[in-house]
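We begin with a single chain expressed as structure tokens, specifically the form predicted alone.
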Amino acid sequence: MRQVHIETFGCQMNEYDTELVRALLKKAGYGFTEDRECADVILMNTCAIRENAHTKVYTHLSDLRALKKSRPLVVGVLGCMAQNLKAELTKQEPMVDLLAGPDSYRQLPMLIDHAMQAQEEGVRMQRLAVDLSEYETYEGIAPARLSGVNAWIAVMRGCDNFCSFCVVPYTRGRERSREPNGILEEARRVAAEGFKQITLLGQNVNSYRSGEWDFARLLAAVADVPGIERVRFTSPHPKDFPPALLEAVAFHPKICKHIHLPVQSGNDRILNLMNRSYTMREYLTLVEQIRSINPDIVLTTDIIAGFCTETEGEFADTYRLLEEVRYHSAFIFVYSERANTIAARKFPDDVAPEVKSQRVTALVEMQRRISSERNREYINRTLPVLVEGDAKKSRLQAMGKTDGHITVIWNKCDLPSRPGQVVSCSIYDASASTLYAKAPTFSDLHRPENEHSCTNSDQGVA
């Protein structure tokens, strides 16, 4: 059996796509290995959103040159980089045997077979499958998931927003939604496999539409699947939050009280250049609606610092936005120009690198302080936490996530638990990124502020 090693870079959609690739290759008779040295095929499922992701992929390709010279080996680049940088990769990386874009994974068994045959015959030829599709949603393919607590389910593919900084519409094509029955069948299957949480995925997940089904209806239907404890979704766009969706998040007991609400900038001129389709007034109105319907909903965001022509005053608007909204956490990035985007074609990347770095540092420091303050608000509260497994730094500790997607760590000897279980945790300390917990006492459980936090406490401790 030929062995395949897959390395995944980038977003949750890439993680899901790797599961699709694993299913397709498994059906074709391939095996899988975590050891590069044992692999006959090495595939890199790539991201094109950030410069850092590009750098990692090129570094890995460089590392593979010596391995490829020492023995027969098929090397493939999949995903967004294969789609967006096909000309560059075919010219600069002749050691790559095949390229497959996000809509071409059904062709992978054939591409790999042809590449192997060519190597046996001593022929040097790259195989490319990089056409975008208006219809491909990989319906009918059951992803080959590894064991765990969370299962990704893509409900749609592609994006129609065309934010000027973003390459996704050019690498993943236009929006198309899956049939709801297929999604619900997949949700029931992952519940039967023992997964306790589902995260619904899409480049603009809340624009999902299939016949009479909108995203609010789909989200509630998935949350009603027996055996599923929690349902999350990412990544939404601020333009697609009708009242029905806000009510589903606020009131359905199994839909997590967490909304990732990417803002990107706090300045209207920059938002217009980014083609974000909302103003600051509209965005802040949505924030107010979310918090008025349920103040416990955790808000997180994405921010880009140093976008084309951004002035100090416009950056200051973003800085003030953090102070005003007080997100629980934020992903803050330096703007990096992406090939083939609207911004790369129309706007000068004229903010100096050192200025971009200074702005990111200022935002990160501000957000770290706010995150620490927000997390300390949970001290002396008892929260239901979905157990994920061992903590990263110590096998003597366990970790899990709150309903609001905040990491919680506790000592196993103090609070025994198992992955997939929902346990009640009494929070006694907090940092900017983590809550620290212990087993709750009787008085912890009966504090007034905990009455609404312990609805899952009857699931108990192992």
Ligand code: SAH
Second form
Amino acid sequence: MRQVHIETFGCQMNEYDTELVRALLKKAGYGFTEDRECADVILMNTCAIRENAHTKVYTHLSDLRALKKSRPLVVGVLGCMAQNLKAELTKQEPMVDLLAGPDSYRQLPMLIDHAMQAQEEGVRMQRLAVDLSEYETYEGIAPARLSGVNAWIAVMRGCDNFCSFCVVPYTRGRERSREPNGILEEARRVAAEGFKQITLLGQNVNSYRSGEWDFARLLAAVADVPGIERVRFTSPHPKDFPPALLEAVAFHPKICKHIHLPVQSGNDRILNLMNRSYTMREYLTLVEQIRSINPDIVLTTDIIAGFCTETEGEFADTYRLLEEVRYHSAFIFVYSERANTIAARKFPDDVAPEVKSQRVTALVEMQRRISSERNREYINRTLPVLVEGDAKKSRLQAMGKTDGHITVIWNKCDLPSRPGQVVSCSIYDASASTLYAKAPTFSDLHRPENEHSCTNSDQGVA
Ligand code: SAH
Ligand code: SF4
Ligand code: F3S
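Now show the form predicted together with S-adenosyl-L-homocysteine (SAH), given that the preceding structure was the form predicted alone.
All chains and molecules follow, beginning with the one already shown.
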């Protein structure tokens, strides 16, 4: 059996797509290996969102050169970089045998077969499948998931928003949603396979629409699937939060109390240049609505610092926004110009690199302080935590997530648990990124702030 090794970069949608690719190749008779040295085919599922994502892939590709010289090997580039760079990538990297964009994965078995055949015949030829589709949702393909606690389910693909800085509308094409029946069937299947959490995915997940079904209705229906403990979603856009969606998040016991609400900038002129379609006032009104409907909802965000023509004063507005909203955490990025985007065509990338990085550093430092203060508010509280597995740093410790998606770590000997279980954790310490927990004592459980704490359930993955 021919062995395929897949490396995945980028967002959760790419992780999900890798599972689709695995399913398609499995059906075509391919096996899989974690070890690139043993592979007949190496595929890289790539990301194009910022320049460093590109650089990472070029570095990995150059690592493969020696390997490819030493034996027959098919190298393929999939995903957003394949879609975005096409000819440039094939010219710059002649050792790449095939390219397949995010809507072309059904053609992969055929592309790989042809590449292998050509290699056996000693012919050098690159194969490209980079057409974007208005319809492809990979309906009917059951992703080959690795076992775990969380199952990703893509409910829509593509993006029609054209934020001026962003390459995604060009790499992922137009928005399209799946039928609710296919999604619910997939949700029931993953529940039967033992997954405890579902994360609904889409480049603009809350723009989901299929006939009478909007995202709020879909989210609640997925959360009602028996056996699923928690449902999350990413990434939403602030423009699509009708009251029904806020109510679903605020009140449905299985929908996690976490909203990732990318803001990008705290200044109206910059938001307008970014084509984000909301003003600061509209965004802050939404934050207020979310917090007034349920103050326990954890808010996180994405920020870009040093966007085209951003002045010191406009940057200061973003700094003040972080102070005002006090997100639990934030991903903060240096603006990275992407070829052919609206910003690249229309605005100068004129903030000096050192100024961009000073601005990012200032925001990161401020956010670390806020995250740490926010997390310390959980000390002495007992929280239900979905166990994911071993902690990264030590196998003697376990790791899980709160409903609000905050990482919790504890010593296994103190609080025994299995992946997939929801356990009560008593928080005794906190850093900017992590809560530290122990088993709750009788008095922990009876503190007034723990009235709503859970009892340990026993629902591990078999
Ligand atoms: N669809 C998601 C965003 C996906 S990209 C949404 O709209 O929220 C994730 C984040 O990467 C974006 O929110 C933005 O903060 C950042 N990003 C996108 N393009 C970028 C660029 N050219 N430079 C720097 N950061 C960028
Ligand atoms: Fe990119 Fe904007 Fe679409 Fe998000 S909404 S994927 S940032 S264009
Ligand atoms: Fe990257 Fe494409 Fe996702 S550009 S962030 S892999 S949609």
